[in-house]
Every structure is written in structure tokens, then in C-alpha cells.
Amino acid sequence: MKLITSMILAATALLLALPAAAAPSGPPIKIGSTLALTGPLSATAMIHKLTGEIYVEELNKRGGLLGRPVEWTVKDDQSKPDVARTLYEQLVTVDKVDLLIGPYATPNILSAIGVAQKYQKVLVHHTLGIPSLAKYDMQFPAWSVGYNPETTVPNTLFDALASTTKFPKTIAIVTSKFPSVYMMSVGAREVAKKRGVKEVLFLEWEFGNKDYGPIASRVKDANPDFVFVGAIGMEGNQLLDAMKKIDYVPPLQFFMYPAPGPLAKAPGAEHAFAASIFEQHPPFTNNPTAAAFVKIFNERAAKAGLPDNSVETQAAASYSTWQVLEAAVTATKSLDDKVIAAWLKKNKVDTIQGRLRFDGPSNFGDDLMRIKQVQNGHWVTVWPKEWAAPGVKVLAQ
């Protein structure tokens, strides 16, 4: 007992002797961005807002950037690319921010990239779904879909389905014309064909569509084994609601980029699949940084009244973006955009979703997308097996 007591006292003394992180001082480092705080993308963008707020608070507790406090200015782009473009112009020319972070969703990110290129600013972003459109050499994606996600992601999905006893023979592909999910859906058509799955329906709708009844009826009439839904945000929930009204639930269904919390809780969503880079369970949470973020986000999201307080793809991508920017500024000890860009092109950054590199086409690296599934009302990673939640496997209805 004396030995244990002595060890505890010694450890306590050591902790007290360690220097606390110096409080940031001097003029703040201003980081600017927009998010879709209103409009059809707002349900998901609120996740990115909360994540950014948490990251900046914790960053300032650690001493800020370069010993200076960090201020984050976030403006509402209303889910509109033209508004995003105008606001990024304001951030650079009026607000005089030091650094930029990208908005949510591919069209808005492309608008931000255009402004960043005009003013030769680095832009780290988190949800660009069409890598081939990212031509600017000082933009860096924390959305780890690789350069050809329209091929690699559907193949990962079909690999997951192949691990069950109900690999589909027929497929219906229905998709929003929202650029990134449309591209993924077109890619899924080609992958399905190569995997021997017969297409029985391909149907498109305009982004912002409000009437999903005719789409649900067409899917039911086609009677596919598997429905691939190119949906973003609440579009997936709206389609599920329309299916419920006609008493139809697909045998297997996949949603590309859903609003995670609402979809997991939606009637008819049990066993639905989606793409994912992170879910709050081992082995992801074996990373201490990830585990700490999960704890804080769970608490803050519950207080904020978000539909789901768990950390998943959107929150993880957003957090990773901040990690990439912090790593580059810290390593270079600089706010010079060209210096930061040069460092990112030559170095990898460890994030809570995995190690990211930026030396591939359009500065994209590896495809780290996994497949998750709603099981008992919650998302869990099911594929690849090494990233699956403990004791979990792919389930087919």
C-alpha cells in the first residue's frame, strides 16, 4: 500500500510540474467559411457547424495556432452555390480572413474553389464528391473518396453485398440530379452491369423535388432486388416516406449521402446501407483523439437538439478538415498560402478517419470509404470486415 501511495504521489507531482498550454495571445488568426445553415442542405450542414465550433474551442484551449487565438467566421450560403461564391469573396476582400475552409456540398465547394483560385488562397474542404472537377492546385480534400469514387465506392458496396447470401440479381437506380450523387449513380450503373446485376429502372429527379410519390410507385412496379438511391440530405427520408405510403420496402436499399440521424430513425430504413468514413465504435474510437471528440460531440449535439448526436461520416470529415489545416500551419509555422500548399502536397496527415495524402490527381489520395448499415436504429460500419463494429456483420432482409 505504501508503494502504491508513493507512486500516486509521484505521478501527481509530475503532472503538476508539467507546463500548462500557454493561453493564446496576440491578434487572432481569422478562418472563414460558409455553410448551408438554411435551405435543403441545412440538416447536414448543422453537423459541420457544430464540429467546427468544437474544434476551434479545443484548439484555443491547446494554445491556438502559432500561439495566437483562432476566430472562425461562418456565413450562411443558404445551400446556394452563387451565394457561397459571393460570401467567399466577402471573406477574402472585406473580412480579410487569414485562411479559408470549404463549405458543405460539391456545388458550393466548387464555388469556393473558384474564389480561392482567384485570390491564390489555400482551401481545405470536406465534402467534394466529384474529384475530377477540382482543377485548382491549392485545394485539398479531406473527403477521402479517392479520385474515381464513381467506380471504387460502388465496388465496395457490391463487395459488401457479396458477403451475404442475397446478392442482388436486379437493381433500380433512382437519383437526384445533385451533381455528386448523380455522378455516383451513373457510376453505379456501370459497376452493376459489370457485376452481372440487371438494371430494371433508372430514374432521375431535380434537386429540391418535393413529390416522391411517382418515384416510389415506379420503384415498386419495377420490383428490384436492390435499390440504389442517389440521395443527399433529407431526400432519402422523403423517398422513404413516399414508399411507406404505398406499403413498399425494398429488399435491399442504399442511400449515397443521407442526413444520417433522420435516416437511421426513419420507418423502413432498417438494414439500409450508406457510404461512410467513420462511425463511433471500435476500431475508429481506438484513436484517443477520435474518442475524445466523440464524447464532446455527443454531449454538445444532444444539447443542440440535433436529430442524432453520434459522430459519423459528416462530422468526421469536418473534423479531419480542421486537423489537416492545423497540421499544415503548425508544421510550416506559417500562414502563407503557398507555403502551406507546398507542405500538404509533400506530407501525409493523420486524421480520425485515417491517414490522408494529397499527392494524387487533383490532390486526392486514397479511397477510404466504407459501408455502413442501419441496425437496430443505429448506423454501424459493416464493410470492410476489418473496420466493422465488434460482433457486427452485413445483414440482408
Given for the second form:
Amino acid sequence: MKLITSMILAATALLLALPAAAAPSGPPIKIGSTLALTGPLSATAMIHKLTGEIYVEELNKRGGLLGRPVEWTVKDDQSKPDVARTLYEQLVTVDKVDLLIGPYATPNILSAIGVAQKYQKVLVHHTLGIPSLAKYDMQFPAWSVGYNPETTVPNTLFDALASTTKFPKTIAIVTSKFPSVYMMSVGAREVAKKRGVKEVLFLEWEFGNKDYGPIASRVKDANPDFVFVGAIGMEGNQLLDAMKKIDYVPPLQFFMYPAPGPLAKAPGAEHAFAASIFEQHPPFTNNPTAAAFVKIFNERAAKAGLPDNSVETQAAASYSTWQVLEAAVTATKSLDDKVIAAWLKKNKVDTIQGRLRFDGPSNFGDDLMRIKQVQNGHWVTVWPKEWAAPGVKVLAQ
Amino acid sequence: MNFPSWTLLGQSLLSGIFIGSLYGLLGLGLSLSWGMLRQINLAHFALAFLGAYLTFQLTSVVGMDPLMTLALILPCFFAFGVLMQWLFSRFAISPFNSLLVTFGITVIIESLIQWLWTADYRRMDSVYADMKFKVGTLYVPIPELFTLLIAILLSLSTWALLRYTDLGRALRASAEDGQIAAAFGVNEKKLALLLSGFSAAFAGVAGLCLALSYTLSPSQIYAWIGVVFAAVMIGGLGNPIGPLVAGIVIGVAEAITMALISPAWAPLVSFSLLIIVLLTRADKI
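Can I have the other form now, the form predicted together with its partner chain, not the form predicted alone?
Then the entire complex follows, led off by the chain already shown.
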């Protein structure tokens, strides 16, 4: 016993004497990507930029990749897929980066995938909303929506609603024609039909619509039990504002891809639902890596002046992207794209949103989307039960 | 197809009038500078959004009443408009080049807004935000009603000023034929500075209305350009009442399309109207 105690003490002393990690040395490993730093997608892209900066700093503090420092080159694709394509070409041919990371938003990711395919580079990306369009076999999604999110996400939502005493009998589906959102809304129509919910209204608007008054009036006129809002960014808030102006709040409402911070604070949003892969509460933050990231992100986002400082889907997907790339490079001890891709296809990676696998169609794995709800002005995960915040359950209006 | 309720139609009509008045308000300064100064001032939209962000800042951070912010914003914007015109005149910018130069100014202002307020969405909380009253079954929101009233007031005052005052006559004469007007003692350069100052100040007023009713983000600057251009062209260049009337026609047509057919069809309305006007009365624009 004495010997074991002495050995433990000696080992502890040795560990304390060692530096936290050897400082990285040698030529930097260059990782390149674009983000929508300006243009209509820039509000969300700022979250990805901040997450990437935090990750690279932390990674270099841990000793970098393969003992070498990591250098992240991020260019502004101006929210334009054509610019993203050009810039990814530049990253590969002019900047000669070692590895690529995906941009933000489905159209831009698809552009980047095209370039990655041309040069046979691995592309780990975040937030690709239409899995069926990802044909390239060396692209890897770090946003775990599964291959058929248009079916699986609405099903998870209806499961959550079924856990309450007020399962809706009628539904109004109103949606932006933004491609990934529209796909989910069309899927929700099918799922609602199969679950016996009668559709009383289906409306679609062009992305960039400015007048939500008539849409709100039509929803009120249809008087549904449940409104499925296929909105991206502030569209959801704009519709809520318009509904509030005519004194209308739907009994139940779901927003597909809202701007989470502003929506939670919006009047009339209490008990609204949305989908999420991560919220900054247990059980997600039981993972020490997630808890540490949440802490630093909250501080840095406040410093950067972002109105919403919390870690949710966007930041978590972005962080997971870096985790996937780090895991693959570390495990293979290689920067060879083909070696990295082969490893990812055979292995699972633990990320802050859960364990990701890439062996399904288009390298998509499980749908890890959960349902969250605004309760007392804050988003909390409510479904599935095992991911619900402590003491929280699904509430009907 | 079920016929929509009268409440739905009435509420949509109101919604169309309100957004149309904002099209008209945004188009007022643009129409004046295009029609009378021969400048296609794209920066007008960026100025309006800068005005909206300044209103947001003065209200949310300094704690001013949103309407009182005009006391600070209008003189500054007037001065900016004067400065811009002085530079245009100094470097003899042609009408076509004005489009390029003002696009450049738009990009600079957009970057400035993004630098100061980040790209994230901003929404102004004000005492007026929740104010509304009911007429029968219809709801009338106060911020939108304010936009309509201010658009009518500014359009009619500008029209009256141009029509019934010596200053207005001089401005119209300069726009018609600058050299002949100068021969009659009209100081074309000074009038141009004044008109540019007023146009920029109108952008500041439109900014207040944007901040009262809309969520702000820097990239939203470009979302209004197409429809407001249509309102200005349909309303007639240099005509202060035209953009308001055309804006309301477009707004109502869009809203009724949304209520009766589909919101997705609404954007077709403004440009279909523009094409019809271009085909039938191009000479009047």
C-alpha cells in the first residue's frame, strides 16, 4: 500500500513538473476556409469566426497539430457562393493550405465542396442543410442532422408535442423559400399528414420578404392549433412582430432556423419550439470540453459585442468541425487528405454535440437534432427526455 | 378556394399602405436627387440605414426618445448631403459615374455600420413599439401610422415648396436648364447643395421609421433598393408626390397578392408594374 501511495505521489509530482503541453514548433500547418464575414449571412458567420479563433488558440496551447503550430486563414466570401468558390481555389492554389474547413451556409458549402472535389481535398464542414446534395466522398458533415432531416426532425418535433396533453389537430406551415428551410417545411407537411394533423394553411415567401403583415393575418384567419414556421435568421422575429401587431399568438409554434438570441427575447415567443444540437446547460455541459468552450465563448462573444453570447447550434457545429479535423489528423498522424478521409469513414469522433459517425449516405450519420423551447425567456432543450435540461419538460401554451 | 375574410383583406390593405408609405419615404430623396440633380444616389439607402442605426444607438444607449433623435440626426445628415454634393460638383461627377461613386459610398457606410454595430441583428426597443389601436376588427400600429403621416407630410411640403415658392421655382428651373436659369440669376451650385442636403435629411427621417418598425442588419441596405427604385421610376423622377403614390400602389398590390394568392408572388408585383409603366408611359418618367 505504501509503495502504491509513493508511486502515485511520484507520478503526480512528475506530472506537475511537466509543462501543460510542449510548445508547437516547426513550420505551421495551414488551414484555410472562407466565412460570410459580410453580406446577409454575416451575423451568423461571426459566431463561426469566433469559434474558429478560440479553437485554434486552444489547439496551439495544447501543442498544435502533429507538434506544429496551426495557422488559420479565413477569407470573406461576402455570403456569395461564387465568391466562396473563387476563394477556395485561391486557398488551394495560391495560399497552398494543408487542410480545408468548410464555410457557413448551404450554398457556400456546396461551392467549397466543388473545389475540394476538384483538388481531392478533405472538407469537413458545418451546417450543410441539404444532405442529398453532398455527393463528394471526401466531404464530412459536422452538423449531425442525419441524411433525411426533412423527415427525422419533424418526427422528433411531433414526438415532443405528443408528450404534452395538447397534441395539435390542425397545422399551418408557413415558410421562406430559402432552400434548406423550404426542404424542411415540405418534409414537415408530409410528416404532419402521416401523423394525422390536418393542414389548414401552407404559405411560402421569397427570402428577403419585408412585409409579414398579410402572412400574419392569413395565419390568424386559418386559426391553426400549431404553426410550423420555416424561417431563417430574423424572418421568424419579423413574423412574430407582425402577429403581435394584430394581437395574435399561435397556441403552439415552431421555428426552423431562427436567430436564437433575438427570438428568445421576442414578445410572443414564450413556449416557441426550435431544433438544436446543443444548448449550454446540462447534460451537454457535463462534458468538460463543452463546459470549457461555453465559458470562453461567453466571455469572448461579450467582448466582441455579439448581442447573443450563448453557445447553441451554430457555435457547437463549428466547434465540432474543428474537433473532427483534429481527431482525424491526430489519429492518422498525417496531413494526407486520402488518409484522413479513410480514417473518418471508419471511425467515430466524440464532439461536444455527441458522437459523430460518417458511414451513412453522403457521409451523414445520425440525426442528433433535439427540440428546444423558450421557457422564461431562455432556450432550454426539452426533447428527447435524456437531453432535456434538469427539471424541464415540454410545455404547451 | 375559400374567400378570405374581410378582416384579413382589410388588415392586408392597411399593411400594404404602411409599407408603401415607407417605400415612398425612402424614394423621396432619391427621386429629388435623380430628377433634379441628375444623380442616381445609391448611397441614399445606406444613409437611411445609418440613420436607423444612429436612432437605435441614441435611443437604446443614450436613452433619448426616438423622435427627439431627429434633432441631432437631421442637421448632421443635411451637412453630409451638402458635403457630398460639393465633392460631386468639385470633381464633375457625371450621372452615370454618380451611380458608381454612390455605390462605393454605400459599401463604405455598410462597412462602417458593421464595424460599429457588428453584423448581428439589432432591434430598437421603444415606447412606441407596442402602441396600437383598433378600428372595428382592424389593428392600427402607431409606428407604421407615424411613417405614413410623416411620408405624406414631407411629400406634400416638398411639393408645395417646389411649386409655390421662389426657391422651388429656382430649383425647378435649374433642373430644367441650368444655364438658362443661371442667366436669370439663379445660383445653381448653391441650390444643388441645398437640395442634396434635404435629400440626405429625408434619408435620416426614413431611418427613424425603419428603426421604429424593423429589425436592422447592415446587409438589409440592399433589400430595399429594387422596390424603392421601382416606386421612384413609376412615380416620376423629381416628383415629390410620385414615389409615395407609387409606393402605396406597390405596397397594396403586394399585400393583396399575399392575402389572396401567395406571399411568394408578391415580389413580382412591383417589377411587373414597373415594366407596364416603362412600356406605356416611358416618356413621362
